[in-house]
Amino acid sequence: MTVRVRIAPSPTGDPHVGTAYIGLINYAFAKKNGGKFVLRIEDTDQTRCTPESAKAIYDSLKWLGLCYDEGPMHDGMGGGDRGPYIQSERVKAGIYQKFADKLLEQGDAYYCFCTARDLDAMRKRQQANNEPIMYNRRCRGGSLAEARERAAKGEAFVIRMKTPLEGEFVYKDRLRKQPTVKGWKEIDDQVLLKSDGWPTYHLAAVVDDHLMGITHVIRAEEWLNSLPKHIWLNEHLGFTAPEYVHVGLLRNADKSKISKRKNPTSLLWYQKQGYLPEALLNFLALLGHSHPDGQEKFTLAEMCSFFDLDRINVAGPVFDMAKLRHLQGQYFRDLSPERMKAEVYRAIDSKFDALLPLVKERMVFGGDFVWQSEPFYADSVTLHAEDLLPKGLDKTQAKHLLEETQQAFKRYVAGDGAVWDAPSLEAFVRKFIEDRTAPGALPDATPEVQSEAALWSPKSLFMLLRVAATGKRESPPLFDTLAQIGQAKVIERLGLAQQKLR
């Protein structure tokens, strides 16, 4: 058997730092065993899918040094003969409708005719008798004649599975020393085609793995709870279903999943910060494996040639910010002069032409760019506790006054279609500054709080923000000054200002 594995991804968004991990764990496997690593681009959701994120998703795979074998082509990567590689592209050619009728023949699936508000009512029925929400199988036991006499003359459907009623599943994952073990009935009849003709995840990947080859799927474990329904879509469509394997969730430092809130979460941001890929790569290795010498710098080439499956820790691995720097420093250090001035150039270039504009009119020559740009390049900043306490504040209120800053901000930047640019961050700052000084804003705060509402003034949190973020007392415009420092290191600026007023 020639071990092929795959990854996945949707294209909805940054590429994931998550689909890195999953993908290193999937392509040393194969590499070791001299198999063969797929890419399938996963974008049946077509209202949130887009070819920019797909693109972004070849791109950071190739920076990363993660070549796949087999997959869309694109920049000398790809091809195969089991193709296409993306699933729309399946979908034109019929592939799941014809799998879905097999169900529907040999009486493993169903037409469901329940409209949006049936299933809004049935929700809303089980939510006040403390039932589980699932579908309560209306449509099961219809006759499969008179559905599809319904479906032709237009009515809307969908198809769902037909799962047992009664017995257990039961799954020994290799990683893991409990098996996986679900009551059928708990487990609901899962929709496999929508109304619109378009496949679930569940049943496009479970036919796409079939029909490309794929022997291990190697995945996190949020996706436990659907193996029972892919172990039985394989078994009822007649597949010799692959080796599931779940590996643990990327975790912050409170053991709760890796989210944009905590961390940077997007492979381009860290590429846009001048991380090394080999540097990453180490890191996200040393997250779910180990160097059987305890070594704690290695290659990918090496980390293929010891690479064990059995040996993935699968408790949370946490995503330590510090150590992947600690990594990063190291590799950067061990660059050529050749490399290491490229890296430098390409720093300074990535800034320059959008920073040149805000500090110009404080330059006398070229060298004071060096330094009024300094907070924009900077790791950190040094920061005085006298700078932090705008006129009227003492220390307790200006901590208090970033510590809810930043909070809203790393609400802010978790929320969908967040953008992090002067205009959206004025007018998001601005908003917040109001909502905290609206009469009746803080009812159920301290008095001491409620009094700090008339201390929510522009001036004051402007002044905060500035010295927070670059050091200094004055600086170019201030949502411009956001917007160019970043997302992650405004975040981490203004926690470092609290640690600095205790």
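Numbering follows the first chain given and starts at 1. Because the structure is predicted, anything quoted here is derived from the model rather than measured. What changes on going to the form predicted together with ligand GLU:
Both R6 and A151 are carried by the same rigid part as the chain changes shape between these two forms.
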The other form holds:
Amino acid sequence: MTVRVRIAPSPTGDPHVGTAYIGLINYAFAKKNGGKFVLRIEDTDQTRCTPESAKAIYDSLKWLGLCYDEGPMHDGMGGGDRGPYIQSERVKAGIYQKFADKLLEQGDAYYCFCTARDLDAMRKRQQANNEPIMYNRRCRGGSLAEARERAAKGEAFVIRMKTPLEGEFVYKDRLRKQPTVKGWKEIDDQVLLKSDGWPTYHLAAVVDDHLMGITHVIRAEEWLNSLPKHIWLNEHLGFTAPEYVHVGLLRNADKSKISKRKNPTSLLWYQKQGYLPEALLNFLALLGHSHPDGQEKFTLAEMCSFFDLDRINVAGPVFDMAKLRHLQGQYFRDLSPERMKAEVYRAIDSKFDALLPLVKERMVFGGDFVWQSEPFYADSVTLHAEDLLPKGLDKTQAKHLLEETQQAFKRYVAGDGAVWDAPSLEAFVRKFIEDRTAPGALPDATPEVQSEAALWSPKSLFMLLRVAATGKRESPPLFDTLAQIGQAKVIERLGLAQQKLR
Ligand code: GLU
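Return one more block: the form predicted together with ligand GLU, after the form predicted on its own shown previously.
In what comes next, the whole complex appears, and the chain from above leads the way.
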């Protein structure tokens, strides 16, 4: 048997670091076993999927060196004789309908004519009665001939699978000590074909894994709940099921599923920040696996040679940015001078056009760009407490202003449609000062209140923000500067400045 594995991302938004993680495991398993690594694009949710996002997946896999053997043709990757590898193209080729028909003929699936309104009412009743939310199987008993007639007359329908009503589903995943056990009655009569005729993920994935000759489906454990449906579909469609293996989800430090709010999840972000693909891959490899000799740094090719699926760690590996940064440093310092130079130039270039108009006023020679633009490139800036005390402010007052403004920025960026550019920031900060000092904004004029109002002078606040953000008392125009430094770094630096004033 030739090993054939796949990843099957849905092209919505930016390519996800989880796709790289699952991709790496599948790639290594394929290479270790002399097999094939397939990419399939699962874009049956046409409201959310975009071709740009699919292209970003191809490019990111290429960047990481996880080149696929079969899949959509792109930049020297892909091709293969089991295509098309994009599900929307497979829908258009009529691939899924006949499998749904087969299940209907066998009596293993049925037409459901319940409307969105019916389903909504059903859900509300179930919620009110504290019952599990699932389809109540109202259409399940109908005759196929009658249902076909209704459908032919133009009534809207979906096709659902006839999930067993009793018994247990049991599956032993090779990575898990305990088998997965689920009562069938808890499992919904899953929609297989939607009212627009498009398949759902479940039908499409099972059919495609079969037609593409996939031998092992290695994916994240969030799909474990779907496994009963997938095994059932394989059985009832007469397929030999691939082996299903579920690896641990990447986690935030608090053990929740990795999320944008707590960790960067977009591969484009890592690329833009200057992470080296080798370092990111090595880091991902260590999350699920380990070198047999405990070595921390190894190449993709090395990983492919020692990879052992049975040694994958499923215990929800924590995505530790500090560790990634450490590895990145190691890889970076080991670069050849040529590549290092290329990385340095690339980093400078990534901001050069935006920064030059800001810093050129102070430049006399080309080299001046380097130190003039330092606060924009640096990870952090050096702050001196005495610079953080504009005329007339003491430590407590300066700290108070920084803290309030930092909180205001946090609220601003969390708001809908907040734009982090110079004009918007200027308008926001001026309005913020105005609101703080407007008559009536503060309680009656006690001496403290009067001094609070006086505290919020644009002049001293602007100086304070400038020093906190850049470490210097002079900089290009403040709001352009804040805009270019970026929201995350500005907010972080306002926090560090407060600590300096302790
Ligand atoms: N399209 C699914 C996803 O976006 C694939 C799940 C699977 O691997 O079966 O992750």
